[in-house]
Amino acid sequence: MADARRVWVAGHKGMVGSAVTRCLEAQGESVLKVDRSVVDLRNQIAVEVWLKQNRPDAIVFAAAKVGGIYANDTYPADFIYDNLAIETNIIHSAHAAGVNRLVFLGSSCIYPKFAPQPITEDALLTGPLEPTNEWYAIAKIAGIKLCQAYRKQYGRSYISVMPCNLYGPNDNFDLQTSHVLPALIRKFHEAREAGRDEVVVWGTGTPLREFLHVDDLARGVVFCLDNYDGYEHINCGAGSEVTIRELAETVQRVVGFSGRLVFDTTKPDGTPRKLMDSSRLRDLGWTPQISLDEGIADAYRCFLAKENAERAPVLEPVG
């Protein structure tokens, strides 16, 4: 029986990161991980000697810097040099050590706030980005670009992935920092705890999005690790839309709150509809498994054993 393949999942303790370590264990891969405290992903020395030092047979790359449209919008500075650094880093560090495989894990935000809809993978630096987080964009077009210019220059099987909006276990759920929906789960909950009324939504309600839940990203991109080795970045989305009004509503009705919804027109939008084209990947043979209803319910216990295990009295040692 051959050895199991040693891949590094880069950001093992996020939401993707965690999702795909979970894949890649399922089929047998022997996962390599490094928390933060040992290996500081912006410190080049140190990537490069830990690399060196376990050389994996591959690496998907998913650590990051992330957060919503206040925190991309609050700390744009944070933003661009904590993913710019972590991006240089791995990626020519993986060379210098020989590693020919890398995923690149980016996001949908690099498109053009008007891109054609669906999006696909050509409309890449065709316009305007989104204002609100282009800081964390213009990162992650950089981290497509040194995929390809590894690619070219030196022949590594280096790909880029882009997900749509993701959820799922492991996603932040702090109201300043959160994505949208993880955000709304929080706002519906503790409404409904407290009593309250209302819950309070940014914007109209009107932008379209998209949302993946992060176990069908994983196996897209475990997927991708077998099976595509092109030099364009390659898109990974539901390939269904709702607006924030229906997700809003979504989420309601799933946490049981019954109060009433006031949106705030005084907040951005952002992006008025996001849709990507992945029927690249599709014809390839990937597919998501997971409804929004059920992914949202999901999302919704995770939340819930979260904040339980938070609350959990810490019991001292008898004897």
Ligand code: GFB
Contents of the next structure:
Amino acid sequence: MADARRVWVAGHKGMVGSAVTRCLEAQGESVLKVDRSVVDLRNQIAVEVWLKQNRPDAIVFAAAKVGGIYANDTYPADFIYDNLAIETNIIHSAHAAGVNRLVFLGSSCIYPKFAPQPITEDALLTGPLEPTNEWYAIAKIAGIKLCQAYRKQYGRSYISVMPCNLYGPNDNFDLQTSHVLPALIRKFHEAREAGRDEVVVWGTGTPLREFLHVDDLARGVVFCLDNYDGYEHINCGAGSEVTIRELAETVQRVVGFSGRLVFDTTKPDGTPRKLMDSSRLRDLGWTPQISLDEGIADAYRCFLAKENAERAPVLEPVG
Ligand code: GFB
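If the structure you just shared is the form predicted on its own, then what does the corresponding form predicted in complex with the named molecule look like?
What follows is the whole complex; the chain from before opens it.
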């Protein structure tokens, strides 16, 4: 029998990396992992040495500095510097170590703020970006271009997958730095527990967003690893969108909060709409399987499990 493929999942502890790890391990693949305390991905020498020592057969590049609208807008230097450094280090070192297969993960925010909807892959670089996350977007566009450059100059099979807004297990539930869906889960849960009668939702509630459960994305990423080898990046989205108000009402129902919503219009809305056209990936054979209602219920279970784990007493050995 052939040896199992050895895949390095860069960023294995994050929401995307842990989902891809679960997906690969479920199909019997060997996943390489390295902790931040051992290799800081912003350190070029550390990355190159580790990759040359470990030489995976393929890399799923899920490591990134990520965050919601407030974090992106408040820490632009961190978002552009960390992501550019991680990308140049991993992609260049992968080539230097002779790794021929790599899947880079981007974001739907690479597209122009007013791109025609649904957004096809060829909308890239056709207009100005959304200002709240242009730093992150520029870094992700650079990642796509790095993959294309190493393919063009050295024939490397490096590809890029662009997910829409994601959520699911191992999400960040911090109210300042998280994305909208985990933030709303926490806000509604805490309001219900405290008996409060209102929850504050940022912005006007009118922006539209496309949400995909991270397990569906992970299946898409592994599908691309096995079936896609093109120069162009490829979209991976749910195919439907909801307003932030509709999202808030769904989370409210799942959590069981009976108070009212208040919209804080001093907070930014961000891009008005970013629905991607994922027909290229669907035509190849990938389809999402988790509905938004099921997915939100799953995300709420994950939030509760994390809360309970954090509250559980630490058992000291007796005697
Ligand atoms: O998820 P989110 O932070 O990021 O916000 P983006 C989406 C929308 O939800 C915005 C609104 O219109 C927010 O104003 N929103 C309402 C909230 N309440 C909240 C809340 O309590 N917390 C948060 N975070 N938002 C990110 C980019 O944009 O999308 C990243 O900044 C990345 O670069 C990611 O691309 C996928 O969808 O606006």
